[in-house]
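Take a look at this one chain, the form predicted on its own, written out in structure tokens.
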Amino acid sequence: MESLKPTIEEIASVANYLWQKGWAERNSGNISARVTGMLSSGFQISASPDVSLLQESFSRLAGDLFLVTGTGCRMRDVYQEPEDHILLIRITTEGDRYEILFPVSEKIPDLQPTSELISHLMIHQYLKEHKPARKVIVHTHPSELIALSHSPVYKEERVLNRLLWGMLPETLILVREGLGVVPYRTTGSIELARASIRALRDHDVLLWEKHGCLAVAPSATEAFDLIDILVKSADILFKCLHAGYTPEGLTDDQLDELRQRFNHT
């Protein structure tokens, strides 16, 4: 497991960021990372792992390894005790089952992967084929962006992105594809995962209406950063509104200048 230690530590650090930001109430949010090929050749499974049936078959993930946060785990606990709250799982060669390789926690002996595992695996399967550099998924509940999704005006993706880009130049520079808006679907459902995959064709960070955000990136830190930048823009908006005025925002000409300077199409 030593070869996975940097990735585990990074997931733990991001879990702490989510908690400190107030985006991870109780046991909300989850993180997963595809780590196939990262285990040292000397890694040995100490005992025959239990095998669990999946609701869907993931043939393109057969044999792949994932680090995933456990179901019911609080992000603050993931940070403080990652060895007890992050699991290493492997998809079987048939693609319709997974086995837990690590840990066998003395504190939580029956720990299972996040309840949104199917959604994560569906998205990872899409990413592996279409965006292979993006191996990490971070899902969390940033209040400012969720609040915007309660407005009929800002459910329209074009309007929402124009607003967020206009609050801060770095938002356009660093989140050039903008925020993908996914209409409300039941938490943890296959329908939500499928809607997310459609939105990921054009975006790396999504707003699940009235629920939260999901970001994909090469690392957990980069996924966190995408959400953090967008939240900054939303926070500026709300601060202006709270102060009693509607923010002017960057003009279309100013945004176009940014696109040209930073080679955005």
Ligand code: 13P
Second form
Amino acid sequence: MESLKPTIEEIASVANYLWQKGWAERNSGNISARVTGMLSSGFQISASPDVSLLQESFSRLAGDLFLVTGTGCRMRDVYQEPEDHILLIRITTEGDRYEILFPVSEKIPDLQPTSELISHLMIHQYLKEHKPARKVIVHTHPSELIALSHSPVYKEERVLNRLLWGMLPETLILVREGLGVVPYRTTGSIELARASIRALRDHDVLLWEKHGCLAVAPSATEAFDLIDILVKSADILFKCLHAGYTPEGLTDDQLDELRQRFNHT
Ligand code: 13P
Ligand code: ZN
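Show the same protein again, this time as the form predicted together with this ligand rather than the form predicted on its own.
Now the complete complex, all chains and molecules, led by this one.
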């Protein structure tokens, strides 16, 4: 497991950020990372790994390894005891099952992967083919962005991104494609997974209507950053509204200048 330690530690740090930010009530949120090829050759796989059926076949992930947070786990516990709350799973060669290779935790003997596993795996399958550098998925519940998705006006993707980009220059610079808005689908459902993949064609950060955010990036830290900057914009918007005025926002010309200067199309 030594070779996976840096990735596990980074997931743990980000779990702590999510908790500290107030985006991770109880067991909210989950994180996964594709770590195929990162296991040291001496790693001993448990003699009788647990094998579970998947709802879908993931033939393009056959043999792939993933670190994934356990269902029901608190992010603050993932931070404090990562090796008891993160699993290592491997997709079988047929692609229709996964084996739990780690942990064999005495603390939580029946630890299972996140209930959003279907979304994580479908997204990883999409990323492997279309955006291979992005190997980490972070899902969390930032109140400010969820609040915006309760408004029929703000949850309109074009309106929402124009508004968030206008709150401070970094939002356009760092989240150049903006948020992809995914209409409400049941938590953990295949419909949510499918709708997410559609939105990921044009975005690296998604807003799951009335639920939360999901970001994909090369690392957990970078995925966190994408959500963090968008939350900053939403926070500025709400602060202005709470103070009794509508924020001016950057003008179209100012945003165009940023696009040109930072080489956006
Ligand atoms: P899990 O505890 O199963 O990961 O679920 C948390 C969550 O945020 C569901 O959307
Ligand atoms: Zn959630």
